[in-house]
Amino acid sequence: MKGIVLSIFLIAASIVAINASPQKSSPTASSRTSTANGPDWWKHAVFYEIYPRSFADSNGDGVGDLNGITSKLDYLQDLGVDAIWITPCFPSPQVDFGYDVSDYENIDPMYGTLADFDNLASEAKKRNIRIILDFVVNHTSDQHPWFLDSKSSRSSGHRDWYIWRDGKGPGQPPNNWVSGFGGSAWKFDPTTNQYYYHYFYAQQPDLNWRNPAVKDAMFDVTRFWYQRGVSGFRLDAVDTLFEDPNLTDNPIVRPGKNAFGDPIEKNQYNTKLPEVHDVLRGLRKIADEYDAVLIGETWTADVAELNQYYGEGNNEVQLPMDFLFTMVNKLSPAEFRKQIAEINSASGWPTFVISNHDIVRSYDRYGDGKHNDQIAKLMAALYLTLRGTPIMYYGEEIGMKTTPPTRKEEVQDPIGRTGWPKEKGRDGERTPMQWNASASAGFTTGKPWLPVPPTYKTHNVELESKDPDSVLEFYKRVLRLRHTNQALLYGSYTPTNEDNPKVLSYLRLYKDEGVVVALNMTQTPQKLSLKLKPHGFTSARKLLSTGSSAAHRSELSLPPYGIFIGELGK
């Protein structure tokens, strides 16, 4: 959601299929019993983000929908998914593709109906798959009835539900705050001769969370969906809920302009105010009544800041996303080891993501253009075997790549239209899911809302399901292992090879069981001597590997970008 950080990710780093064979059989995903049960079910769940416009189109209009998602639940179950996070599917003018909500308690007709949602929830429950909705807490659409009433007069019942102020003078906004999507964060409305505040687009006016009526209404939205079977929410843009009531100007951090031509400010007075945590505690209290989970879109500078979102006694967000992990945009064992250690020192449960709808896909960020499939498996082996909860992004499991528009006329994302050519927008990471090699990759029988990348012919679900060496089959195998191995489910994390700068390896230890994960992050063969005796083990036996990766007691050999996941023995 946050345009300010997107430029970090929209410059993709430039950085043979290999054999993946499990040594030990495990139940198929369709027959397994979900480990994601109990009050802390989210600790052992695998989450999967779905961008509904791009996942599966059931009616041929070129836009994905809820019935399309329902039709793919068997696929998601077989993959090993426990919960699906659906980005906003509420009624919306679609200025920001659903992140401008005009009704929090309904479904946008382009995605279906409430009955379709209820059917999706029912069918998902049969497959032990939970549903997480994306809750846009900071702002509404300017077409929401609350805002339409708010702008009607200075004395309207909803006037104080949004942030209205007089300008400094004729044609001058109240202060120097700029929108994350470009231009002033203030929009003049001639109806009442005042400005309203919008951190994002002008069509996304910020709610006034200092008004108790706003808090009560928004809390009631969560109850509405919990009672329809939702198991939690991903909280969008939580940092921006409050603003300095004195409207103090933000400091300019350095000379020059950003991608939108605006001064480069530090958002000191309109983001991350302490009152944010009061709201998070309130949302968590309701979530606990339903054994639900809250996932936070939490951009933080370090783990100390991340800890604030867990809250004292872990009474805020259970799963604040560690975006610092995504910013290790190179295959660096040292950098990953450092970031993993930091998140393991946090006060709450770790959450790992490597891509989402706002970030250039991991296939491009880590790939070198030649070994991308091998590297995609390497990244899967990393974030799916760590202590913590992973959140996958649709298409990651088949090696989908980012395909940005090449001409401004092709751009759908308003960020790209505003910032072109420095800022091309986020269309490239939101292209249709690649189901098969037929027209439009099997996503739709109509014209897809975004072009299907040419790689759909080589990277699609149908083709990869038949290839034991594919990225998809590797994802399935590592997820099956994750769901059945006690050490991977419950074990601690211990790094093992600080003396080898080219291999990232670690142990997952639980009671008298252990698993070693070793990842060669280079294009040259590597050997590794594991120090197992201090942990009560002497050898490693292969559970899952790629290529010629092998173990001789505690000695490992790894081919280029090789993966070894082994069971420890005494």
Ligand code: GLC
The other form holds:
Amino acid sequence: MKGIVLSIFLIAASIVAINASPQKSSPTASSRTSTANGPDWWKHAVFYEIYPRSFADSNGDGVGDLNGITSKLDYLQDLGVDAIWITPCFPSPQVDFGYDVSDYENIDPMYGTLADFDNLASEAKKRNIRIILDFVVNHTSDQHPWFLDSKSSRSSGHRDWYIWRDGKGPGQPPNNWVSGFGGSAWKFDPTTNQYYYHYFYAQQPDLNWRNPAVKDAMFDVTRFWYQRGVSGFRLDAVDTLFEDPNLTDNPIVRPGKNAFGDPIEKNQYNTKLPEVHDVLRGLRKIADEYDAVLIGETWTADVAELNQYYGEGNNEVQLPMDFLFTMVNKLSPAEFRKQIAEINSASGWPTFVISNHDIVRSYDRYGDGKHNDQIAKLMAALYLTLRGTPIMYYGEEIGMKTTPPTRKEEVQDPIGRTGWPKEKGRDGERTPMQWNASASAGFTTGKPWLPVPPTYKTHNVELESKDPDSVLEFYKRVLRLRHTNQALLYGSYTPTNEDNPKVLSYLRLYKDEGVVVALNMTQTPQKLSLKLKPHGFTSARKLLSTGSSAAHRSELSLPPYGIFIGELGK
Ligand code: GLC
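Please give the corresponding structure for the form predicted together with alpha-D-glucopyranose, as opposed to the form predicted alone shown earlier.
Next comes the full complex, and the chain you just saw is listed first.
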């Protein structure tokens, strides 16, 4: 451990802070993984989402691939990642970039082969990194053999694997449901003169989960991958698995149109039906046989709704993502406090994300344009020290920014074309990973499938690895702390100074150990008197901080967007 470890001494229940240069070291495999083993391994693991098209391209075709991921495993291990979630890499026409699967038990040639997958899995295992795959449960591709058979005739063996209905009349779909990606959720198919239902694109027909054969086939898919060494699944779009069999029209919530020009509906009859939970319980049962984890893409209105995904007695999804946390879209201690308190009152283990492949990156959501790197560190210090499992998104650790297309002709994501200019699609948060300052940011030797953002010159892995003040080095330090500090691993979450509108602070308490985290969410220096005495502590020794938290009697001094993480002492 390099650097000077300085301390904060508490004088009469208040603090004197002395700044220190940050500690520099990266986790060793043993310190990191000892906590991410055992049946509850997922509680102490750090997950990292990889969008395979954009991570690393090994063959120069401009699209990332599995061998590219394998080549970056050392980087991920050094960063402090315990598990990677790879978004769909199965054969697919790529209409929704893999979320339209045409074969659940293979690898798309664009990404490699099953042998490449096995190699990735075994190399990852050597580094104690687990693999999580993305299971697209609601729909298949319209090119999946099941659907091709289903649409071929009304009496085909797979007809009832999808949702087919007669229209209300000539040219009229069965009801008013609109697709989440624009237009009616029904598509007429002239071969059999019926409509099929698709919550997403027309090329993504919904499976009929009321058919036991569908359930059996999909459950078997998970066994196939568990037996190949996968440690769990991220379950895609679970809300949308079931629809009201009577096809009741959805209520229109207000007049006007959405970004796609469709009526604004409440998805009352085609999302969040209770039957979803039977499926989740079934998937969990199988997962338990393999000590595997289920992560849910669970968009919920409140924590009560999120609780339903944990299931009674925690028999459904272990890690339903708390997207409510991502909706605190400003640096507001009060709002974060409220949301963190709520998720800590949930019936299961909290799961935090701040970015993913569907939403604007956190760098832009919280950045003020001037202190973006410091704010990126602040957000890392927040969600990586909370009680719960974090799921990082590739590039977040180097401060990648969202770079949306500027012209409609450049757009790759179909919803960006349908919704332009109101909805520009999700290309902006899916740009190539920035590895170095060479052409195409070291992502590919070919033409990248999405343009590399201009920030690759200042924000890339190579450069940041050499800069002790970089966002990347900060992530490594926080991750090392979270893997080695008992209070951060196992401690309760206890808010402090709850009336402070500018600094978010909390304790993590475990047995007789404790850690304090204080985050200045403003662009002006802040002072804080921590109230530790009621918790049996009198001092806080710096573990990690940023900026010059100067010494001041009785107070912790935090520079603009400053971070202080300290170990509590008696
Ligand atoms: C999920 C995915 C998103 C995809 C959609 C349809 O929301 O995260 O990327 O487009 O499901 O599969």
